[in-house]
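Next up: just one chain, as C-alpha cells, the form predicted alone.
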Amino acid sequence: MHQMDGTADTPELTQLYADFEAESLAPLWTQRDDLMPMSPSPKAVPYVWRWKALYDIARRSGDLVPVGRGGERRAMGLANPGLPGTAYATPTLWCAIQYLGGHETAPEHRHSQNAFRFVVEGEGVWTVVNGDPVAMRRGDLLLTPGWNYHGHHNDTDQPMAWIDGLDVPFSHYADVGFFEFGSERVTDEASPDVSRSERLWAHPGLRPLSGLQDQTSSPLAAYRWEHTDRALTEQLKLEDEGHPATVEQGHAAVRYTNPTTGGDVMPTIRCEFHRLRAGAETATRHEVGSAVWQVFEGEGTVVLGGTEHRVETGDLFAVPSWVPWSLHADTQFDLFRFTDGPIIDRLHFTRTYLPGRRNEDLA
C-alpha cells in the first residue's frame, strides 16, 4: 500500500498529485504534522532585544527622521527572527519603542488595531485620545483601544521613548484593519496633571452612574505607577504577614482590569505587572498563546525554552506559544507583561502545564 507522505511511486499517482495542484487542492495526509502538531510548534523564536541598544538606535532615528504625516510615528518594532518579513513580536503581538523629541507631535489618526503604551522612562509627553490629553509617566500603562483617535505631544524639549504594543498581526492575518487620518497636530494641546477619564473612571471600586452601560475595552486611558507600585507592595506585605495575597512565594502580580466589566482592558490585549523579590524564582512555564515582557526594574535572569538570559531595566522577551519560561530576581524585579490571552480565552484554548506539577486545574 502507499505510504501517506506524498511520494508519488507510479504514472497514476504522478498524475493525481498534479491534478492536486491543478485545482489548487493540498491532501491532508502530506500535511498533517504541520497542520496538527501533537504540541504547539511556533515558528516564532524565544528573543531578547537589548534596551540600551533600542534606546540608541531610536535616539538616531530622532536626529535623522522626521515625525509626521505620513509615516505618522518614529515607532521601530520588534521584529522576531522565526517571523521574517514582519515587524511582528510574535505571531500576534506587536511591540515597538517610540521616540518623540522635544516640542515635537505626533499627528492624530485612529484605526481599527488595538493599542497601548508603557512607560519605562521619562515624561512630558501627553498622548491625546479623543481630545483628552492623557499624561505620560513612568510606570503608567496607556490606552488608545480601537478607533480611538489618537496623538501625541512632547510639551518639553528633552526627547521621550516608551514601548507600544498593539494586535497588528491578528488583526493583519483576519483582516479586519481600518484606518483613518486626523487633525494634522492634536485636537487638544493642554498638558493637564490628570485626564478627564482619569477624574471620572479611577477611583477604586467607584462606578459612576452615568457610566453604567458595559464597555468593550477599559473608558480608564491611564493606569498610573503608583496605584500599580501600591497594589504590589501590599500583597508582599500580606505575604510577610502568613496571608495568602501572592501568586507563587515571592512573586506578587497584577493583572489591568477594565472597570466596567473586571475583564481585560482590551478585548485582544491582555496586561499584567509582575514583582519579584530579591532571590525569587518563578516555576517554570509552558502557556498556549504568546507574551512580550519589558523589565521595567531591576537585574535578574529570564529562562526561554531552557537557555538563561540575564536582563536588566528596558530589555524585552518574546515567549512564543507553549514555550517553557521562568523568572529569577537578583534584585527586586519589577516586569510588565502583555500577552494574547483575552483571544485563547474566548476561544478556548487555554492550557498551561508545569512540570513536575498537578495540573489538573490548569490544563
Contents of the next structure:
Protein chains: 4
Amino acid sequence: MHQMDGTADTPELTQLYADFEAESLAPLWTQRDDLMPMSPSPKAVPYVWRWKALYDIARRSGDLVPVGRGGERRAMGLANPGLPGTAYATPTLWCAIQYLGGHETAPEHRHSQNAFRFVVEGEGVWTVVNGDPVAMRRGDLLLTPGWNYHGHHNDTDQPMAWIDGLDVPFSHYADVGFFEFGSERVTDEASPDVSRSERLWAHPGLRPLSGLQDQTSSPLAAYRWEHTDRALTEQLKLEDEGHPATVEQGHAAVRYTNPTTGGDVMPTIRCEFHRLRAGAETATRHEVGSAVWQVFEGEGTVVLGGTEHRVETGDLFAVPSWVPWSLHADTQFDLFRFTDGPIIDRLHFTRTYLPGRRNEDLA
Amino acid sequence: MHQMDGTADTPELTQLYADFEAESLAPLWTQRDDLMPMSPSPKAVPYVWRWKALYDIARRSGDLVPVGRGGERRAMGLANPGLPGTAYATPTLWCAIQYLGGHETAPEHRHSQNAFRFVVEGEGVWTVVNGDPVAMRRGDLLLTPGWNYHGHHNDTDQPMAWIDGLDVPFSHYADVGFFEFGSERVTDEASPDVSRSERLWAHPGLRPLSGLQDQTSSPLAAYRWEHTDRALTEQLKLEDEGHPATVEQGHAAVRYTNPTTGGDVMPTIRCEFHRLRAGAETATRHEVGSAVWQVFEGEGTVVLGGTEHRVETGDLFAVPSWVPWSLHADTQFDLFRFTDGPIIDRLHFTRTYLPGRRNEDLA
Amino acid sequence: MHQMDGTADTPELTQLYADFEAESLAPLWTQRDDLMPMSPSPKAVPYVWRWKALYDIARRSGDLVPVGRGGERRAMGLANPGLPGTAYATPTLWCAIQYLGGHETAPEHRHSQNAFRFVVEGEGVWTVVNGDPVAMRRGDLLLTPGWNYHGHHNDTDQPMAWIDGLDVPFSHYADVGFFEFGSERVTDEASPDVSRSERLWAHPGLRPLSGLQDQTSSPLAAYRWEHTDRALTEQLKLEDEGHPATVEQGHAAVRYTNPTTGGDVMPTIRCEFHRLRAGAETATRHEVGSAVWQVFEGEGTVVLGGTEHRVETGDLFAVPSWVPWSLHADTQFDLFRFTDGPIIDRLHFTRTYLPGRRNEDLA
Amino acid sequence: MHQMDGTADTPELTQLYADFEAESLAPLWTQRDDLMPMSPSPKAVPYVWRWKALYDIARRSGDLVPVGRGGERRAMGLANPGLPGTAYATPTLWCAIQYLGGHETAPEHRHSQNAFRFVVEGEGVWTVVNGDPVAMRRGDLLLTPGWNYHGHHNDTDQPMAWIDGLDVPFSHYADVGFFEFGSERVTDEASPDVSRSERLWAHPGLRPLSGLQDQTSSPLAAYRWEHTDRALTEQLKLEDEGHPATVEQGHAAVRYTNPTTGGDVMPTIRCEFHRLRAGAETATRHEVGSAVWQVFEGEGTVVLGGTEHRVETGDLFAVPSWVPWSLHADTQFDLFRFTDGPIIDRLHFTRTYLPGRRNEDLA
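Got the form predicted alone; could you also share the form predicted in complex with a further copy of the same chain?
Zooming out: every chain and molecule, the one shown earlier first.
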C-alpha cells in the first residue's frame, strides 16, 4: 500500500492520480505541507529598491511615454522578484513611483481599489479628489479611497515624482474591482494650499456636525508633513522628559487614522510614519501581513530576514509576512510605511513575535 | 364597579388602595398618563442664568468661603427651578460656575463621574489630570473623564472662573458613583502652555503607536480655542464658496470627539460649539435629551418653548428634553453646548423633530 | 472666615446663601458628599415582596377595577419603600404584577419604553406584538421592545397573572418616552402555540436571510421555558462531568440575548435565569446597577445587605446598586432576574466586587 | 513618441523596458486594464463537480492511500480549471471531499485556517474539536475555527465521506497560516450524540453566563439538520400564510451565525442553506466574492454565467465573483452554500446587482 506521500508507485495509484486530474480534483496529502506551512512561508522576498534607479527610469519614461487615457498613469510598479510575472510589491500591496512632467495631467477615473500617494520630494502637483484639489508637498500623505474620482495635474513646468500605494494585488486576487473613466482634464484646476477636505476635517479632535455619519475611509484627503513631524518630535521630547510616548526607546511612530472611527485610513491599507533617533535600534519583529517602507530622510540599516541593507532617502523595501525585520539609525532616521494590517486584523489573523521578548499568547 | 380612573368610591376600593400601600404596591392605572406621557414632559424647565449675577456670587463666595478638602471645590451649581431641592441644570446634567482665587489650589480627587471645564473668560489656572498640568484659557474645553485624579491650581494672583459640566445628576440617580480623595496639592505644579496629552494626541488624524488601544473617554485633555475657531471659520467660508459644510445656512458647528473612536468625548456627555453668522437663524428643533448652552461671544436671542430670551456673553440656558429651541444671531454669535446625547443615543431613545420640515420616521 | 462646611455664620454668608437661592444656584461644597459618595449609596432599599400578598391584591383588583383604555393595564407596581411617592422597584426599573381576568383584553398601545413579561404560573393569555400573537406560559419570557404595538387577551375563562418589567423609571427620569394608543381589541385574536417571530428566529445559531439587518432589540418575542430549562440542566450536567459550564460551583445561569447581536435583549434591560443546586451557595457580590429577582421555583434564602430573607415561588426582591447579595439554595432553586445592566455597561460604569476574592482593577 | 500602449518601438523604449525588468519594476500603463478591469474578471471559472465521480475517486483513494501523519487528511480538493496548478475551488476558498474508512482516524492538528465540514450523506464519524467529540450526521454543519485542535475518527466499520470547506487559498495567498501537529489519536474517543459545545450553546437566544466574552468564531461546533430543516420549513409556511419570511417568492434561506455576535460563523467564511419550492426560480444575481454550493437534496438547474447545468444530490459548483447565477427547482431543492462574504464585507467591497431589478447605488 501507498504511504501518504504522493508517490504513485502502482498502476492503480497512477490511474487514480490521472483520474484526479481528469475530474478537476487534487489530493491534499501531496501538498498539505506547502499549502499549510508551520508558519507563513511567503513567495514574496524581502527586497530593496533604490530611489536613484527608480527616479532615473521614471524620468526616462517621462521623456518617452506620454501620460493619457487608457494607460491612465505614468506609474512604475515595484515588482517583487519572488512574485514573477506581476508588478506586486507584496501579495496584497502595489507600490509604484509615479512621474508627472511639467503641466501634464493624469486624467480622472475612479475604481474600487483604495489608493494613497506619499511624497518624498518635490511639489507642484495637485491631486483632485471628487472635485477637491489637494496640493502634494514633501512629507504629505494624500488619500484617494475606493470609488472617489481623482486625477492629477502638474501646475508647474517642473516634473514631480511620488509613490502610489494601492490594494491592487488584493483586489485583483479577490476579484473585487470596478473601474470607471472620468474627465480627461481634472474637474477643478485651482491650486489652493489647503484642500476643502482639510478645511472641514483637519482640526484635532473636532468633527463637523454636517459630517456625523461614520465613513468607511477617512474623509481627510491630506495628512500634512508639519503635523506628522510635530507629533514625532513631541514623542521624542516626552521620552526625554521621562514620560511614556514612544514605541520603544528612541523609536517614535504615528498611525494615520480615519477621524470618524479612529481606525485605519482605508479598509485595506494601514499607513504609519516612524522616526528613530540617531543611534537607536528597534527590536526584531515577526508580523503577520506584509509591508512596504520608504526612507523619508536620514540613513541607517534595515535587517530583513537576517540580511543587512544600508538605505537612504527615497529607498523602498518590502517586508513579506513573518520575515523578521529591525532598523538601526545612523542619523535621525525617518521612514514611511504602509501595510495590509487592516486586512489581517479584520480577518483575525494578527500575530506578532519578538524573539527574546515576552510574547503574548501567539494564537 | 369602578372605572379605571383611580377614584376610590366604594369601601372595597378604599380598602384595596389602602392595602396597596401596606404592601408597597401602587396601581399603574391611576398614574399611567403621568408616567408614560404622549411625548416627553420634563419637570425641568427652560431657564436662563445671567453670567453677571453668577460671577458676582462666585466672587463673593471667593471672599467668604475658602476652597479645601471635604467641600473640594468652590463650585456653584445651576439649580433648575423645575427640579427643586437639587442643584441640577437638567435631570442628567450638572453645570456650575467654579471660582479659584489667586494662588489657590482645589485639592486632587477622582470620581466615576465624568467632568469637563469650559472657559468663557480669563486664564492662569492649570488643571492637573493624572499628573499632567493642563493650562486653562479662554475658549478651551478641558476634560477630566471618570476616575482620573484631578486638581486645579491658580498660578497667578488674579482670580479665575469657568464652568464645570458633569454627569453628577445621572450618577446620583443611577447610583453609579465612586469617589476617592487624592493629594492636597496638585501633583505637578508646572505651568506649561501645552499638556503632555496634547503633545501626544492633538495632531489631526494622527495616533501615537503607543496608544492603539481604544479608550472609553478621549485621551485628549484639552481642545484649544484656536482649533475650534479655525474649524468654524472654515465652515462658513466653505459655505460662502458654495460647498456643503454647515448644519444649515449660516450655522456652523463642531462636535468635540474622542480621537480613538471618533465618538463623543465621554460616555455620558456630548460637547459641541456652534457659530451663527450675524442675522442667521436656526430651524426650531425638538430633541430627546437635555442640554445646557453658554454664550461664548456675541448677542442674540434664544427661543425656548416659545419664549424669547436675549442673551449675551457668559449667559447660560438649559433646554430640557423635547422643548423646542431656536437661535437668532444679532452679531456673530458663538455658543458652547453640552448634552446628554451619548446616553440617549446608546440607549436608542434618539428622536428629533423639526416642525414644518420633512422628518424621518420618528420611531 | 467660613470653613467649607456650609454653616452660614456671618451676615455676609447668610446673605450669600440667600442670593444663591434667589439666582437659582446652589453651592456644591455643602452637598458634595451626598451627591458624590465614596461608593454608591442608593435611596432605594433592598426589599422582598411576597407573591401570595401580591396575588391576593391582584385578584381583588380584578374584581373591582375593569381593564380598559386610559389606565390601559391592570398592573400593580412594586413600590420600593426607599423611593416614596413612586411605584418604582429601583431607580431605573419598573416591575408589576399584571392580572387579566377570563376573556378580558388589555387594549393595544405602543411606547418608547421597553417591556417584557415573565410568567411564574398559569397560561391562557396571548400578548399580540405588532400583530403577532404570542402565547404566554409558565417560565416563558416575552418581549415587547420600545415602539412595538402590543395588547393582551385572555383566551380562557380563568384569570392569569404575570410580571411586567419595564424601564419606565428611567424613561420618566430622562424624559425620553413617547406613547400612542392603538386598537381597542388585539389585532389578531388567534391563539397559536408558537408565534411567527419564533418560527423565524428561534432556531439556534440560524438567522433568516430576510433578517440580516441588525436590530436594536431582539426580534424574538418569546424565550420558552423548555429551552431555558434545558440549557440550565446541561450546564449542571457538564459541571458534574468535570467541564467548565457554570458561573461558580452549583450555580448555572443563562442570559437572554438578541440573536442579531449576541447582546442584551433590549437596550436598557438585561434578563437572566439562574439555577442553584440544592445546597449550593453563591459568592457575595457588589454590583453597580440595580436588579429585581423573582423566585420561579424552589426555596432558599437571599442575603441582601447582610440581612437574610427566606423566599419561595413567586416572591420578588429588589437589589439596589452596590448592595451585597448572595443566594443559598435549600432545594433546587430557580430564579429569574432582570437588571439595568445594559445602561450601566453602555455608559461604562460597570464595577463588580467580591469580598474575599481577587478582584480585577476596580476602576 | 510612444503611445501609452506598451509597444516598444524605438531603441530607447526597448532599452527602457529592459531596464524596468533589470530594476524589478513594471510599467502600469501596459497592464492597467488587466489589473483593474471595469468589473471583476475572475480567472476562476464557473464549474460543476459531480458527486458520483467524486465519491468514486474518494472510495478508490480510501483503498489505496492510508490516512496519517504528514498528509494528515484523505481529502481531495476541487481544482477550479481556471486556476491551474492549484486545488482551489475559487481564489479564496478550498473545498474537498474527505473520506474516512471504517475505524480509521485522521490525526489531530491545528492551524490558523478556518474550517468546516458539511455532511451530504452518511454518519458514524466524530470530529473532536479541542477535546469535544462532535457527531457528524447528514445535513449537519460542523465548525473547526482557526487554531482549534481537531481530528476525526470513524466509530463504525463503514466508510464515511463529507465535504470540507476552508480558507486555505486565502491563507496561502496572504501568508497568514500557522500549523501545529497534535495527538496521533483523537483525544476523546467517546461518541456522544450531542457535543458539549451544543449543550452549552445550542439554545435559541440563550447564552451561558460563563461565556459572556464575545468570540471571533462561533463557539457552537455543530449546527444540526433538524434545526436547519425546521427553520426553512417555517419560512415557507409563513410565506404561505402571507407573512414576510423568505428571500424571494418560494426561496427560503438561513445564514449560520456566531451566537456571541450574530455575525458569520468564522471571520473568513460565510455558511448558508437555501431551499426552493418545486417550481421556484431565483432572480439572477451578480455578487462580489466567490461561492461554492452543494446540492443537498432534490433536482434542478443552476445557470452560471448564462450556461444551464442540471444538478442533483451531492453535486458541487463554484461561482466566481460577479458571475451571474440563478437557480430553478424541479423538485423541492435544498442547497448548502459557503462564500468568502465576511472577507468582502469587512473590507467594504460588497456589491450586488440584479439585472432588471432596482438596484441600490452600486458604489
